[in-house]
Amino acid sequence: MKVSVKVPATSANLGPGFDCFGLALPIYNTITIEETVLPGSGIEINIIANSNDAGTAFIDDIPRDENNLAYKAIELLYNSIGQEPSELKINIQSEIPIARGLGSSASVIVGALLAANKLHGFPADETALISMATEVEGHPDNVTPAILGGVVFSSVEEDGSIVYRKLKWPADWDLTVCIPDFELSTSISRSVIPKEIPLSDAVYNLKHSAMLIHAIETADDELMTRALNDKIHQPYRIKLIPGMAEIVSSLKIEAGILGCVLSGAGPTLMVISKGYNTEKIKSKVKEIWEGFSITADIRTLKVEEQGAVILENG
C-alpha cells in the first residue's frame, strides 16, 4: 500500500511574530510512502525537483538516508505505535523552492507523517502530528499552517504541549511572493540574530504580534501597516538580502501597500496589498532586484485555507 500527501507550502513570522505565526500558500510538495514487500530493501528516497525552479543546489545534499526529515518523521510515527519502519520507498515530488524560507522542510515532514498516520489506520490525532512535526522541525510556525492551512499562531509551552489558533485572513489581502534566484540556508539566516536582544526590542514585537492578531482578525488595512513592523530578526536578517532594504523603502511610501516582510528565513519577501495593482509590485521588485543582478520568480497568491490533503489516487 501506498498513501501520498500533498502539502501547501508556508510563510513564517510575518514581521513581528517571530517563531510564531505562519500561514500556507497555494505551492504544493507531494510526499509519497510505500511500503515495500521485498525483505532487505532497505529504503529508497527519491526527490524529484521541479525543472523550473531556478537553483537546486541543495537538493544534492539532502540526505536520502535515515537521516532524511521524511524518513525521520515517519520512524517518530511509527515509534508512537510501538514499530519500527523497515522496507519504505518515499518520493518527494518538490514544486516549493528550496532554502528560500517558504517552509520546504516542513511540507516534507507533515506529508510524510500524514501519509505514515494513514497507512497505519489514523493513530496518532491532529494534536499528536503537531507535537511530532514540531519535534522534526525544532518550532511550529512553519507545520502547523502546513496541516491546518491558513494564517495559525503556535507556542510550544514549557510542559512541552503546542498551542496553536487558525485565524481567517482577510479575502481582499493579497500577498505578491517575490523568490529571488539564490537560496539561504536558515542555519546562516539565523547566525545573524543576536542570542540577546534589548527589552524595548522585545516588548516592541510583543506590541506589534498582539496589532498583528487583532489587524487580521478585524481586516484592519491601517493597524496592518503597523503591525508588520519588526525588531527582532528582519533588521539583521536584511543584510543578508541584496536589495531587501531598497524594495521595502520603495513599496513603504505606495498606499494600499500593507507591508514588505521577510519569507521564514528569507530570502522570499512577501509583500501584503490591498487595492494595489500587483503587476506594479512585481515591476518595482523585478527592476530593484535587476540592479543587484538578480533574477526572480514572482507571483500574486491568495491564503490557501486548507492544509495538507492526502490523495485519493495515492
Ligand code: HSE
The other form holds:
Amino acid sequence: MKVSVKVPATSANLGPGFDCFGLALPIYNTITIEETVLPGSGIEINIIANSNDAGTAFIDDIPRDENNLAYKAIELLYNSIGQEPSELKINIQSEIPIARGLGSSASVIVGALLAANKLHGFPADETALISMATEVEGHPDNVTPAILGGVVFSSVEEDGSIVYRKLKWPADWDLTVCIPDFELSTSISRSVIPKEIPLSDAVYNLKHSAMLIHAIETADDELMTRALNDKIHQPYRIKLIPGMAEIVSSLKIEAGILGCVLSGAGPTLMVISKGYNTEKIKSKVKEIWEGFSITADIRTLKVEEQGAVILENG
Ligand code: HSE
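Show the same protein again, this time as the form predicted together with the named molecule rather than the form predicted alone.
Below is the whole assembly, all chains and molecules, this chain first.
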C-alpha cells in the first residue's frame, strides 16, 4: 500500500514568538511512503526537488538511511504500536525551498508521520502526531501549523504535553515572503543566540507576544506594528543575513507595512502588510539584496488555512 501526504510550508516565530508561533504557507511538499513487498529491499529514500531552488545543493547532505527525518518520524509511529519499520520506500517531492526558514524539514516529518499513521489505520490522534513530530523536530512551532494549517502557538509543557491553539489571521493581511538564494542551516542560526538572555529582553518579548496574540485576534493593525518586535533571536541572527538590517529599516517608514520578520531561523524574510502595493515591497527588497549580490524569489501569499492532507490517489 502507498500513501501520499501534501504538507504546507511554515514560517515560525513571527517576531517575538520564538519557538512558539508559526503559520502555514501555500507552498507544499508531498511525501509518499510505501511498504514494499520485496523482503530484504530495506529503506529507499528519494528526494525530488524543484530545480529552481538554488538550495538543492543541500539535498546531497540529507541522509538516505535511518538518520533521515522522515524515517525517524515513521519509526516513532511504528514504535508507538509496538512495531519496527522494515521494507520502506519514501519519496519526497520538494517544492519548499530547503534550509531557508520555511519549515521544509517539519513538512517532511509531518508528511511521513501522517502517511505512516494512515498505513496503520490511524492509531495516533492529532495530539499524539504533534507530540511525535515535535520529538523529531525539537520544537513545535513549525510542525503544529504544518499539521493544522493557519496560525498557531504551541508550547511543550514540563510534563511533556503540548498545548496549542489556532488563531484567526486577518484576511486582509498579506505576507510577502522574500527567499534569498543562499541557505542557512537552523543549527548555525540557533548557535548565535546566547543560552541566557537579559531579564529585560525576556520581559520585552513577553509583552510583545501578548500584543501579537491580541493584534491577530482583533485585526489591530496599529498594535501589530509594535507587536512584531523581538529581542530574543533576531538581533543575534541579523548578522547572518546580509542586507536584513537595510531591508528592515527601509520598510519601517512605510504606512501599510506592519512589520518585517525573519521566517523561522532564516534567511527568508517575511513582510506583513495591509492594503499596500506589494510590488513595491518586492522591488525594494530585490534592489537592496542586489546591492549585496543576492538574488531572491519573492512571493506575496495568504496564510494556508488547511494543514497536511492525505491525498486520495496516494
Ligand atoms: N523556532 C525555530 C528557530 C524555527 O527560530 O530556530 C526553526 O526551525
